[in-house]
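Okay, so here's just one chain, in structure tokens, the form predicted alone.
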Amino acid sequence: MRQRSEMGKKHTERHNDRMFIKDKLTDRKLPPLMIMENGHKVESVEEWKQRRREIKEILDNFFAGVVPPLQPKTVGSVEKEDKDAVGGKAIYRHITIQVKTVGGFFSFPCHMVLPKHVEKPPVFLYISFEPELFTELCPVEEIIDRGYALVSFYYQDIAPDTDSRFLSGVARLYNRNPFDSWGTVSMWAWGASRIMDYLLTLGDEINTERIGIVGHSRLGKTSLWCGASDNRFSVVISNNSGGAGTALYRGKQGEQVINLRHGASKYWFCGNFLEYAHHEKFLPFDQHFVMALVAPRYLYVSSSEKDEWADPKSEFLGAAATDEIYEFLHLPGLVAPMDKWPDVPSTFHEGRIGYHIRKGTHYLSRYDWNKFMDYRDLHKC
């Protein structure tokens, strides 16, 4: 009897080990991803499409804000070209993106670098903190050497990240209200989508089926929202994005909604979202709703060990919670051990939700970029 008791105890321990991450998710008391607003459980792909529309409407009204009906028509023009850039290994172009909308005309610049040694390369569209191409956070030469084209734009050329009260940038094109009108994160994402409009006209030069979006920190929040809103991106990469990015709000440490109500960050999202300061548990969504909109495409989440403001454990749980929709679609989502928190460093690249955590602080490093490229090489995404 004692031997059977010991065997039963070990079986229970193994079961509990496998349930570790699931138990952590249960503790967060997340709103259900796969239950429609009428209470019906999603049981078919058609019902998921309906649920997806519900989720997008929730996020438009209570998170990022509703994008106005600008009806953009986009044209790109090459202002400058260097056919021997990056030591002769690449072609560089300085491009102006011109957008005609019902609210008026808008234009902004972007950079493009094409490797010479690859025919129709896949593309990284990088949302940059700097107007220059060569910056600390973007190893241009390494990206080119690994066979990827790079397109980057300065996020504040779309809308200023200041206390501007929405009086300049693309915000000036449309009237707004203080409740559900789009915030600057949605505007920056809109700018990335206008570059996508242009890139899709370059089918002779790039692989238009493999255009990924990448951003870090607040621009990681932006890349995630862009990929969730625009299904033309093949892979969506969100680095150290934390709150309002890939980190779940329920049970989160570090940055909270209240921290977004001051300075320029109070313009990042719609007014309705900021009303949940100190009341995150009542949000009609959590960040796995945003991440789920990327499915069935490829999603990449990256964290750093000492980024306590972003909360890497909540970022990992965000990825784990999103696995539900990939499983429903019979696709491998987050393929990772579920019996403990990820070791540091760890890399999980097998599924359609890629993930890594590295040592160090809040930063976009060469290590991160090389992990992104490893993942895209593996999945051809």
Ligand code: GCU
Second form
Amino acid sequence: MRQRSEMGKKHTERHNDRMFIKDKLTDRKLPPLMIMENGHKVESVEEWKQRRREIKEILDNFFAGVVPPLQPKTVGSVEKEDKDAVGGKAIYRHITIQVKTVGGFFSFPCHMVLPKHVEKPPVFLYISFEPELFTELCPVEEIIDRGYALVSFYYQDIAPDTDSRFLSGVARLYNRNPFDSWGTVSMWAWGASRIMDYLLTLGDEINTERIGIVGHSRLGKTSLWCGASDNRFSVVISNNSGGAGTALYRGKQGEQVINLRHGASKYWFCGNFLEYAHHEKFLPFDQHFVMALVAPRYLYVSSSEKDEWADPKSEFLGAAATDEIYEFLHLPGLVAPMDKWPDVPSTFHEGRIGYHIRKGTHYLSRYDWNKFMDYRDLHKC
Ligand code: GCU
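Okay, that was the form predicted alone. Show me the form predicted in complex with this ligand next.
Let's see the whole complex now, leading with the same chain.
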């Protein structure tokens, strides 16, 4: 009798081991990723395609807002070139991206740095907080040394991030409504996609199959949304992005939807989204819907231990919830211990959902960049 109950206990313990993260996810009461609006469970890849369209539509209408049909035609022109940049190790170009749209003309600058020691390098497209190339958050020389090209642009060149002045950016090209019109995150992502249009014309110089997008914080929300909606990016890296990024809203600590309703952040997403302030549990999606759109491509979630506003646990659970679609597609998704929260630091690079958590606070550090490069080296993504 005693023996049996011991065995029973062991069995339960083992079950608990495996179920820890799964149970945490169950507690969050997430809307199901793989059940269609009509109640039917997704059972084939064909049905997933249909579900994917549904999810994109939900997110367009209730989250990021609808991108207007601008029918962009993009060209890039090199304004300036330095053949001996970064101590002679790289070629630098200052480029103007020029876009013809049905709403009018739009142009903005970007930087490009190509390492000389690699033929057709893979690329990081970095959404920057600053107009300059060399900034605190972007280690240009390390990136070049590791054989990656770097392209960066200043997000506010697409749409200002200061109250209603965003209207002077790309928003001016199309009529707006207060419900489902695109927010500034979607506009910044649109800018990244226009650079992608241009990069795809540079097949002689870069590896166009390996263009990754990376951003931090609000720009991590942007890189995620960009990569989710534009499948030309091979890897999508979202650093310390928190709410409306990789963190699940249901059960989230720190920032909530209400906190986005003030200042410039009230224009980051669409009007419908802000209606869910204090009612996150009624959102018709959660952030795993956004991340699932990246599949089967590579997704990277990075957190820092003391980033309580973003909530690292909810970021990890976001990645864990997204694993479902990779599993459905028979691909390794988040390969990580499921019996506990990740230790700090931890790195999980085996699957198509890469993850790390480091010590310290909200930041995009050299440590993070090196992890991104380790991951991309490993998967050739
Ligand atoms: C604020 C905001 C976050 C955002 C961050 C940033 O903290 O609440 O959502 O990620 O700013 O972009 O710096």
